[in-house]
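As structure tokens, one chain now follows by itself in the form predicted alone.
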Amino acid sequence: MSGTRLFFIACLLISLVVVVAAFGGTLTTRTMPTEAAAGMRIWKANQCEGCHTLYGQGGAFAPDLTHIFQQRGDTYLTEFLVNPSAFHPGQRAMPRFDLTVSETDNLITFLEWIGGQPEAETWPPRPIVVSGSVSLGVPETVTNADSAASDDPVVRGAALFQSPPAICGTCHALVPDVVVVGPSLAGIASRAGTRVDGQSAEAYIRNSIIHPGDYIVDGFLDVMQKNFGEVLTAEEINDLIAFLMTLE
């Protein structure tokens, strides 16, 4: 009996050694900086996750904020938190939380830390299509790390569609009749030219990116980000248009 017990213990120890050897290099603990940790407490105390998501976790009432610091920057976020309603007058607005200067700084530091993690580079993930599910139509090119260096604007635009700073795929699907937040963009190349008299498809798409509030599709709210004309370069906007013009 004792021999069997010793054999069992020996096998258990060997198994543990193998597991540690195999996964020890990947099971690392990340320490959150003090200011970021304080910001996370402010995030939770004000129940920000009730409306916003981080890495898709939280409430879907308002935008995912995983990349918000990298997209908007410190100055914008500081001003926005002071008076959110001033940025989108007449629209659904985030309430003011009357944060102190240090609380605001810590909250922004937390969002910066969140967006700076290695996982943020691959967020949002490419949707997984399983039997009976609906694909959002994410282009294959978004998984190509060399897309940014491509000479093809369609390839660059497809990557930009799913990546910051545009990250259009968080709100728009690319297959018909699938609504995420905004309307599906399937067939937009054919449809865009019929939306405004005398305006080409390319011009309509460009104006919809830069001035989205001027072109609201029936049944949808005016909630699209309003500063893409500042956040995106002229080349990035051209790349997005090139990609969207392939969606006939």
Ligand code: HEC
Second form
Amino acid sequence: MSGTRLFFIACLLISLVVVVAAFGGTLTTRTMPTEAAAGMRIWKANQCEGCHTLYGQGGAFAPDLTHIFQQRGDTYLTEFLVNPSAFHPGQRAMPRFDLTVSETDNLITFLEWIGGQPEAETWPPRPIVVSGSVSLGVPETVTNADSAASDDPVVRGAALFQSPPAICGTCHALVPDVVVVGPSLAGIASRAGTRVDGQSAEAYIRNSIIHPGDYIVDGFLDVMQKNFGEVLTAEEINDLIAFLMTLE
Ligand code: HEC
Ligand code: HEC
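Now that we've seen the form predicted alone, could you pull up the form predicted together with the ligand?
Expanding to the full complex; the earlier chain stays at the top.
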């Protein structure tokens, strides 16, 4: 067998086992499991990257999805992809794609793989100012399913902050000065009492949730949903307030 031919066969073998995932050179060549690779093809074919970024690469119209699997989990993502507009009413809606069950599974496997790469630990280098990204200071407890059933209103409120139907965290960061759609709520407990004459911090926060249009924070638009008074129970609203009152 000639050297050229051996070289050719070696190259062929290598290309069979290695899929190159080149996201602007951020990720080097490495083996991607078949399902994830299939998911990447669906990602490309449906132009997900026209709106979304992975490791910052792609269109910045919609949230960076590098950590979305670790953030949201399998069940949520499956339901979201089947009916995106059901999730964040009143926000920019994501189109619904006609994906088969296995295509959806592969896409999610791809997103899981993306977020599981070593680079994910240091990504993003700075908070990304697009709704839905991580590094918005959301407390660890919110990922704990038990927290919704906790005896502590603050813990329940923190969980609610990040879960449907409230998902306050898609618009509000909890680290200072990071603006997503709404203002960062870091330090809100200290600020709230100074917003409206005669309104205590607690009363202001309650009113901001139930009647967001009453007071519009300088430099922001009146885009917070007006139906939280209906979609959240009185107890849920109290829990959210208890949580926000800890953010001094
Ligand atoms: C036309 C722009 C657009 C395209 C194309 C698009 N998305 Fe989105 N996507 C959005 C917007 C806007 C949001 C944020 C609003 C929302 O969550 O509904 C979003 C949110 C998401 C979320 C986060 C949901 C959450 O609640 O955290 C996921 C996951 C997602 N998209 C996956 C995909 C996948 C997979 C594709 C390709 C099949 C895709 N998107 C294509 C606009 C787009
Ligand atoms: C669609 C995006 C969006 C969602 C979701 C959202 N908000 Fe807001 N929020 C805003 C915007 C924009 C403002 C600033 C304009 C205004 O004052 O209404 C705001 C203002 C606030 C303020 C006043 C902040 C200040 O500095 O005075 C509070 C408190 C607040 N939101 C709490 C919440 C809570 C709690 C939730 C979840 C139940 C929530 N928001 C969900 C967009 C959102």
